[in-house]
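To begin, one chain is listed below as structure tokens, in the form predicted on its own.
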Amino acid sequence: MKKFLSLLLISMMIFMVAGCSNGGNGGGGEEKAETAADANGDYHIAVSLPFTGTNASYAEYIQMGLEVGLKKLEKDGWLNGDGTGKIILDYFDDKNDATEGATIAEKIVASSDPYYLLEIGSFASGVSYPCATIYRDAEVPQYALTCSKSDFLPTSGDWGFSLSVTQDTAAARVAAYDIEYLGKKNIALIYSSDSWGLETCKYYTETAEKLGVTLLASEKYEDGQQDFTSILTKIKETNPELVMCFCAENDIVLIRQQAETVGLECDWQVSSKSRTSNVLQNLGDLGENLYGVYARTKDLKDPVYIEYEELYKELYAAKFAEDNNTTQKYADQGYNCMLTTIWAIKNGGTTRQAFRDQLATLKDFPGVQGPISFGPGRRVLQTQYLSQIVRNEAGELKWVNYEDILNTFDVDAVAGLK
């Protein structure tokens, strides 16, 4: 009997040690010590985007970019170069709703079949940010590629990443361009009433005041709003030189159209969120002289871009033509996100922890719009240029980046970011 009890005790101790060595991951299912791949050697990634709702157009483009990245990987023979080691994307519709996003996040971290190496998304900071603590506590990498909320990265612990410049930097840069480079002193502001809009308003206003400018008006609008005439009429009474709009691409089209109706004539500026080919196309002549802020101009002769564009046209020829024969910026970000994800996995990121550790070392990665690096605190390092819709010699309206400005105008110094 004593011998039996001794053997039983030894067996229990071995079981307990083995259980500890597997290590919990905070989510559903135990992560394998060597890899997060399934029995076929494939890696599963969850993607949460607003495929329905007001931001559905952004989700569509991001998905397109992700799929182009997968097409490149497939042509390269998948992860192992021999047709094995696939990446499988499972898409979830968070409807641009924080509650729905959190429900999806809980489902993702609890899933053991499939077991997700990481999560990509959402589009809006107002959805990605509330999910950050869920992924952080479960120790699941969250690649919120377009999240620009300033405290997203700190809130996510070590587990969050984004390819977007945070709003404390981006909004301050826009204010510096508007006030000190363009010389605008009489400025009105229109912004969306979501978390992104509230934050951009805050940092733009603070920087403007540091530069000696008090805004003439600061007007917010609700998600899905169609009628802006009362806001625009109120702003018209202040006689602004420039109206700065922190809004979605569909909203700026309505705002500019209705500004014509009420007779509001001034210069207009949008943030990078609306510096898109859709805005150029949908505004038509009303878009001429509209200012925006953008990353580096795509080098159409860059081999990285050439390969991307060829694959993009192969998969989405009609969309490419519809967008004036160019790739759309949020598709570009989706592509960059997928390529950097592939890079991290290929370089040892085959478990959640290893993936997080590897992605955090990203430096000078050849992206569609130049090198991508993560700096201290995993902040993406990216220059932003003043941009404008101008009419070329052929009479066509095009977005143009004024990249030479930074040779003489240090926007970060002016914005107080240095």
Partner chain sequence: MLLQILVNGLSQGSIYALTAIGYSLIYSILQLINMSNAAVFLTSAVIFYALYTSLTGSSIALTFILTLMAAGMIGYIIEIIAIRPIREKGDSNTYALISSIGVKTILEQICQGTFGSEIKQFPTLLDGKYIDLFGARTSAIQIIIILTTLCILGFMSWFTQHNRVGRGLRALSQNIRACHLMGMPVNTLIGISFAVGSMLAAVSGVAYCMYLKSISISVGSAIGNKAFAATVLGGIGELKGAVVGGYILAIAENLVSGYWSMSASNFISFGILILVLIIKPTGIFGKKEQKKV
Contents of the next structure:
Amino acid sequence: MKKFLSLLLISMMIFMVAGCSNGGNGGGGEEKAETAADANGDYHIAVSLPFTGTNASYAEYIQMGLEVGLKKLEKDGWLNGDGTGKIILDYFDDKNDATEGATIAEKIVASSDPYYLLEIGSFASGVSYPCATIYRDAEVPQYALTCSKSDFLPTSGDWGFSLSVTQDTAAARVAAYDIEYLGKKNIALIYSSDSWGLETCKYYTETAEKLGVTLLASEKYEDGQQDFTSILTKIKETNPELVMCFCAENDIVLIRQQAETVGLECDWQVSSKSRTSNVLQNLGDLGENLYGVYARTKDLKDPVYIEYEELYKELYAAKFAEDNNTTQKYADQGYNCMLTTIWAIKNGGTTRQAFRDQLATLKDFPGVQGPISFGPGRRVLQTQYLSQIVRNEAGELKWVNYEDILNTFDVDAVAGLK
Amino acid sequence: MLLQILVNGLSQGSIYALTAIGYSLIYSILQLINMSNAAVFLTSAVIFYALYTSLTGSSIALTFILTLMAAGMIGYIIEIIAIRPIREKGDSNTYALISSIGVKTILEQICQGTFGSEIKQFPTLLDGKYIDLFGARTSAIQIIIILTTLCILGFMSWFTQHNRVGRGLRALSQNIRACHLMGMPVNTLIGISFAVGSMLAAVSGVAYCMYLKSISISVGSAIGNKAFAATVLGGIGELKGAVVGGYILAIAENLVSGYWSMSASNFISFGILILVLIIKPTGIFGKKEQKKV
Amino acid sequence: MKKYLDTRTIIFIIIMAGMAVAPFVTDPYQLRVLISCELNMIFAMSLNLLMGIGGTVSFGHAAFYSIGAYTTACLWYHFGWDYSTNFIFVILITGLAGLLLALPMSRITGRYVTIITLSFAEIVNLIIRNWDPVTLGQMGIVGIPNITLFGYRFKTKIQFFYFALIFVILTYIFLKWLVESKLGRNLQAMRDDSIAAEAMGIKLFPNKVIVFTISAIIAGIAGSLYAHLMTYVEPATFNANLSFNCISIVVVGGLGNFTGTLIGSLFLTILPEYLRRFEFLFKYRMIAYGMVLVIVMWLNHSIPGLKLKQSVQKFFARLLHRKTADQEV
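Could the form predicted together with the partner chain be shown next, to go alongside the form predicted on its own?
Okay, now the whole complex, with that chain kicking things off.
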């Protein structure tokens, strides 16, 4: 009896292992010589994002951006203009876990039916970075649109792409703005304990040292932690003028609220990761005068943006209204990612090698937030402005970018980046 | 700063204490560690949030009462489905323990699936009001939490001394077989003990979210572990031990994270736990368990 | 006469044979799933030794797994040593950890042991998370290469697969032997009734220490292989869920039943991967692990559950025209 049951179980196993594959067998995913398109002339792209776990809200927005991009392509008659040449997205949930991401990466690169032209994702640098070696060895382009780890692009061989300014640049700029432009010398730092937080803290501290400022306090908090009162109490004792927070959008809301409870009064600054409309909404009045850092403000009269916003409203009217009638930053990124991908495919990127060669030449591409260019080593060239939540004439709180600052203040030079 | 740390420690300790009582209560009766208590903490906070946002304009008091009832029911159901069958067969407690781990995972995953991972605003009482005493800011909600916990403790004390049901629970903790022989409805009482433990966890969960003015799914696990440590520290099976353990642990944590660092304070909780288990496994108030042959 | 070819051994041979030929018919992704399965087998067997034979429920077994993984990762990172050297250190350090965990247990019984294992796991995780100079803390160690054995670096995952398979086979044989040995019988006596065992002259404490150490070492070996499989280790992977998933595997297979552990590992590693395609319809993969625990416990240790199990068994037996135990004359 036991024998029978066990044999039954084992044959089920074999069936399932076979079912795990995508039809390919033994070394699938070989380079197709002519084109990555399938029998119908359609291209398959794999998307690996953390749909569950702490970064799920970001993943949702990126997905929205990608879908809007697809919608635009559909309106334009797909890739060939006549309704053929579709792009099909296959979504995978990596749960914000590097192990899951790696397993999914293996699955993607081994898959020959569907054969993936490239992979988009993941969101967190801590997930994209370890997978880079897998994609590199399998020679599959990895478009980790939000990966800001400085080692990512070199480690990925030639196969990794990102739309984010790297952490060393971003953190150094923030430090330059805080210390030299805003003139704050008494600064405390709160940062998350994931690899992004650790790195940005390191670069910020380094730049601060270069500019002659020693941080009053540098407090790390754990992932999922919600009680910041002890950290804030400690910081309150050091009497800072400014507290710099390298944290996710959820965390800054908690930090700000608990700072009120603890009685900590000073200026607050976040990085571009938390300079979002969600933060603006959730903080309410507490958010007034919060500093942030951001790339160019969306030009609402830019035809690229107008088209994007229309399609966005068409597909996601409810979310649009919920977010105060504006598109969300990470959806914008997703849209840019999709647009640049489409551009690369249309301009000869029909195989994996050709795709990566083509995408690497991106210059002055009209994205939603302004032109996008890849510099040497495919590093993203993007200016970042000091930003702040300010009450406008109507009494509403809004994020405002101080774009004029750069006319007189060369942040890159001050930060030692030039 | 010291005073602020003590204030924070007291309010945090109250939260640990409430959940810790739940662990102790069930252990005192069944010698079972009910791992699902931590999950009930999270689940009740989620239920409170769901009720509050869907019945807009409703009072906090009403939502609170409904949440308590829901939590009590959940506790009772857990006992009936996952614990009672195993208990009735009489096999070792290990299996019930494993079953409770299963329940914990299921509850947590359901919450995660239905609630999502964004942080949401949680309603609170007397928002923004506080007292500044000698440089320590105590917010109104902290005071409410501490007072509520003390009231509940008083109630539990009365309950186990003077109320029939409570005394039934106390009797169970002394000798279950005798209770069977005396004709007490043992199964119902055990179910009630689970319900009581869950309701306490519910108060704890809602209080914690009110304190933070927000709710997210990571709320449950950290507090669950710490509350468990507090239970052991105070002596698992002793109700007053659970409370004392909760306060000691919270104050120690806040002291360490204030004068040293946040990571160090995490070490402290588990370090204290191990030390206590090595030196006096039965905890501060615990009595030595007699092993009967 | 002892039957050497009983049902369990046959099943073991079938499984091993199946896995031996697997690399010839699978693609790299499926192979990777099977390698994960192998590591889970080793890990779960070590926990089964501790729980099933030793009778100690451990919530913190992931600690030893993580120590094994980090030992080989750190040694590679700081010194560039190959696996043959690291292996020795893995055994030493995880063994030491097992020893450290067991030492304070002399006066502690049952329930409290479980609590200590939980705290131990948390502390180990905290140490790894914060000991930046050695473990690189939260950043994790990236780029760990495939296994290098005495100067020869494995070039393909297939070689890794067979290497791990050897460990699975060795672990199984070793543990089966251990159960039948004097130590194994002592442990089972302690598990069933520690007071009676002590009365019979079995010293509880040294036996406990030994079983913890052995269990830790095997788990550490599994962990070290894991580091080379994933090429990346970070503290977040080695969390309480890892321990609980392992408990699920052990429970499904049957406490004390090593063949069952192999089947359980296959089941709980492959099934979630198979269900991945349904993930967006059915986001609740982890719920399955939880339900497995509750259901298996109910089936085996509750009266209605056992009745159900027996009636199902009778049904199948009738189907196969086999006689069940109580029908035999």
